[in-house]
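The form predicted alone is given below as one chain in structure tokens.
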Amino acid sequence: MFGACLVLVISTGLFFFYFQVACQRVLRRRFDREYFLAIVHANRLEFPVVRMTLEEYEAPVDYPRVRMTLKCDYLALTYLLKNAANVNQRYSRDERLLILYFNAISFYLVACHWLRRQEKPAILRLTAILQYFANVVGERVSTIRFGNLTASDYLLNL
């Protein structure tokens, strides 16, 4: 009993374990440029500053409108990674990953929150999620020409 119990622990830790590390794997891809910064402007989301706020500031954590922010910003932008330059309309496998991650994470930032704890790195992990999603939306975006423009750069002139 005590065997299978033991196995049962060291298996759903190294699933967490393996989880996390292709997600972080999924994270580091680099882009050709910032795509993310008119996808921001265009649809008015707010996890860089939720971002620039943490990070240079060092200002507390507000978690009611951070938590709001995020989940705002996430819903946004899973709606744009199905549906704006999409022909398939649906999730790729590394999107799909991102999106149980920044779930996960959405839970243990809750936990922390209860069990007073640091609620910063998991704030910034969340930032940098909804970042590379921006991303690959600006990416696909740009690809698509109105005349002699790209889509990102008729946003970056609204």
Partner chain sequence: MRYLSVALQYGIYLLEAGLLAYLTVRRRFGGLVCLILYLSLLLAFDGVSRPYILYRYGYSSREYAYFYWLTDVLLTLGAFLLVCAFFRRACKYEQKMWHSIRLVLVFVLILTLAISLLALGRNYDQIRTVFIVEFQQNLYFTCLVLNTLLYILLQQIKSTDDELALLVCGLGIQFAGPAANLALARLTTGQGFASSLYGYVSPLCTLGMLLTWFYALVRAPQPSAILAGKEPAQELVAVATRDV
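Target state, the form predicted together with its partner chain; input state, the form predicted alone:
There are no partners or other molecules in what follows, just the one chain.
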């Protein structure tokens, strides 16, 4: 019984570890340029400000506000992922995986808050996922020509 318990604990831990590593590898994808900036400006997304506040100023986390901000950005970006310059109007496999990862980390963030653990690493991971989504949307939009419109103009006219 002790052996089975040990296998259960270690295997469960390693399952989540490998899942996380696979997601982090997807997030490491390099883009030609910083496509996310245009998307952030066009949609007034706030996740870069959240990340900068945490990384550079080391300000304390305003949990309710940060959570709401990230949730709003997530909803906007997942909508754009599905509908902006996407002929199939559905998520790709890696996007689905990252959506699952985002939800798992959000759950972890809530758990950290209730257990009074450090929330900063989880929030930084969430912003990294959102930046990836914004980069994907920006890259997609930039590959399609809309006359003389830029990516930002296109998104503002959606």
